[in-house]
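Given next, in structure tokens, is a single chain: the form predicted alone.
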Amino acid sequence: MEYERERSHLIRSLREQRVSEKTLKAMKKVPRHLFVPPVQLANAYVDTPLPIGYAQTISAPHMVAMMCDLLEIQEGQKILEIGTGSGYNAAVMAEIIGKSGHIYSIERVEKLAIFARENLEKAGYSNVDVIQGDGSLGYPEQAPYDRICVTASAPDTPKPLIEQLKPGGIMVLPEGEGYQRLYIIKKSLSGEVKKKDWGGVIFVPLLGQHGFDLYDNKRGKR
């Protein structure tokens, strides 16, 4: 199988980092080389973020694995993803939830949304809908969600995402601009929200109505 040796090496490395077997099984099935630009094919299974254009990246495999584990994803769940990118993270989660589950993924950049749809189709994932729009608003049309995975850093927790998280649900998201922290947010069955700091991370900014401004004097137009 194409890239099998590189993929197996990556899985062995992630296993040493104590990634769960459930997540490893999913990542072993996802052909990451279908989710990177042609110029990055040689690095498809290197454990590092890769540029995918439009000032965006595909997350490093260890970060994808960690977020999946923190979300405690189960088969059959409905998941909201904010920041589709190339579609790789959605594909890994789609493997875990199986055909009885579904993912709604929001991507701000129209051309990346198209790229992700094409990649997911090539890879054979039919349980992911990619929607072009402002991810900071979530996707109320299909709320509430069992899990919410945010792959861009917000200035603080977007209120719409808290509202769209199902009681008993889990959300993982980075917050901050220069200095970012990854947070696990859990909503109890009674609706109480608890937030736990997991550690430092580096993500692209979440731009939108409940994110960073689309125009920023320090970053320019994004």
Given for the second form:
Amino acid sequence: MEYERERSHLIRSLREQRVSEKTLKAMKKVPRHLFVPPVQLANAYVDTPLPIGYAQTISAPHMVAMMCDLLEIQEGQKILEIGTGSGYNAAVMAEIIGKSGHIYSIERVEKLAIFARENLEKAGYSNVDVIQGDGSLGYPEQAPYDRICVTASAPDTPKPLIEQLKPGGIMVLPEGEGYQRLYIIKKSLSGEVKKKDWGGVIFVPLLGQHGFDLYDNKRGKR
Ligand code: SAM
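Next up, the form predicted together with ligand SAM, please; the one we just looked at was the form predicted alone.
Okay, now the whole complex, with that chain kicking things off.
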């Protein structure tokens, strides 16, 4: 298999960072080199974010791993991802949920939605739908979701995402401008929402109606 040595090296380093065996097993299977632009091939298995064009990035593998672990993803779940980017994070989650689960992933930039669809097809993931649109509104068509993974930083928690999270569900999302925090949001079976601060992170901004404003980076209209 191509890049096997590089991938094994990355998995070893993630294991040292206490990533769960379930997530490592999934990441071992996903060919990250199929999700980066050709100019970045030599860096495909370096644990760092990489540019994918349109001022966006594919997240660092340790960040993907951490979000998957925080989400406590289970086989067969229905997951909403906001910010498809390259499609890599969606592919890792798709490995964990297996063929009985499904991922709906929303990407704002049309050319990236196309890039991600092509990458996911090349890598053989048929349980991921990539939708071009404003993910700050969620995707009510398939709600509610067992898990919601937001991979761009919002000014605060978008209300539609809270509404579209299933009772008993978990969401992870970065919030803040410049200084950002990652939050774990859990909705109890009775609908009570609890938000826990996990720590500091760096993500590109979530742009859109419940995100930052496209042109001046201020909060979007509510
Ligand atoms: N998960 C991606 C991956 O595995 O490559 C990395 C995501 S990148 C850090 C964040 C993505 O969020 C960018 O592709 C950006 O275009 C997208 N984004 C920003 N605002 C968005 C919005 N309102 N709806 C959907 N996507 C958005």
